[in-house]
Amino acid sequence: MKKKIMAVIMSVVMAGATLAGCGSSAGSASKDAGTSDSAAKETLKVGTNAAFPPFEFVGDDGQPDGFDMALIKAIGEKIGMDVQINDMEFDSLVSSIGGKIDVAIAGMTVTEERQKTVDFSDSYYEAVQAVIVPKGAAFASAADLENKKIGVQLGTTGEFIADEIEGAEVSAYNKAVDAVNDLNNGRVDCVIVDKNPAEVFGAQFSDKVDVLPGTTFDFEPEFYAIALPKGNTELADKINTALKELKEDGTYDSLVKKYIEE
């Protein structure tokens, strides 16, 4: 796992810092202030939760960075819009679309429940959940999760899965790293979180935890997409076209290599 992300995780663990939201105005895309009407670009207000590496984290400059951030900025360039990032709690992203933010990108899985409130772009990443357990702990099947104290990030697929496990006592945290800290302190028995951040945490706490693949527990693959205002087909078409072009021109693959594979 690359040094940059490791440094970011350490700063999150030690400081627990979160970046304040950048945007203040509500509503749909707006013109940038201080520019002439002829030169002004519309602004795409984007919500994220910068505590989910390698997809989003607070970079060395104090601003949200990561695969999702680079991807949405590349999309912004394709569709001719300035991108304004708003860092907020993951659980508030969906409800903020159409108000504080225009769209959300945050390693967000497409679910039937979320689709009742928002639409989604085409999927841009296939993921699966993983389970973080104490070093050497005996977890070998889905049955081993039953009747356990399970840590999850609030509002994520991990929470949805944990809520369905028989006898589980689920503790939900605003940040996944807080759940991992409680695992290390013996307050929970395991943590369910997406594979990529799980691997980052596993590398960070390699002397304390093991990361077990979702296949061990029969977790199904899931798909990340950009959450959009319900019924805004014009914006959806623009974003989907940009995604397609970024995959065709090699930009997408270069971002995967930079943020996820290295």
Ligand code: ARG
Contents of the next structure:
Amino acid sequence: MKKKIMAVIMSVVMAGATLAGCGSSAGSASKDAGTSDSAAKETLKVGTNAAFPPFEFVGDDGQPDGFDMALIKAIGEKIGMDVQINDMEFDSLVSSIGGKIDVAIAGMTVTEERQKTVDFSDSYYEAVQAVIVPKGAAFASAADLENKKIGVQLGTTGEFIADEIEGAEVSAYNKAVDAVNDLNNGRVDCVIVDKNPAEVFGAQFSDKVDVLPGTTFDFEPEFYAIALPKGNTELADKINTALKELKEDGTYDSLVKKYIEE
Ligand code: ARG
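Having seen the form predicted alone, could you now give me the structure of the form predicted in complex with this ligand?
Entire complex below, previous chain first.
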């Protein structure tokens, strides 16, 4: 059973963006009506959900910060566009592309289901789900997730995995940290969430929880990519070229050091 779920999620790195056909470049970019120094630049409207550290969180100044935010701003510089960040519910990002936002960067895993609606850039990060449990709780394999109350973030791959677990009672929250709070209150038995945020929450509540690695549960690797309007190969090419350059010139590595490994 587990295999089947993972096959759906896995759909893998692939430079997704290539799909031909359907040529409309739905909402690729909008003219910036703004300030004089950026009058010539177009604005890239970027959606995220800033409740997913270290990839995105609300910084001390109240603005979205994190690895993804720094990465998309660096991409904006490369492609000569002003980046405007919109913090929204994770679950509404995909359907907002081509409307309220042009692209989304949100630690978003490439899945076949999402590819029906959007294209993806080349993958920029490999991730995996992890499980947060009360300190000392005995979870030793995938079978230990069966018949449990599981907290997840709404519309995430963690939720898709939990939904397939035998006998699981799944509670979906708008923010992953709310699931962790309910774990601490005893309302759920465990939380399934991506590894890096799991580690941040684990450190935040280190007296209360343990973070167990995906390998314990045979979770498969996932690949984060930027979600793009379907069929807009011009924007996809620009973003992929920028990504490649940022990897080559060391910017990508320095962002990994700054946000993920520190
Ligand atoms: N990687 C998971 C997914 O794509 C979770 C992403 C959640 N991201 C966020 N910014 N809240 O479904």
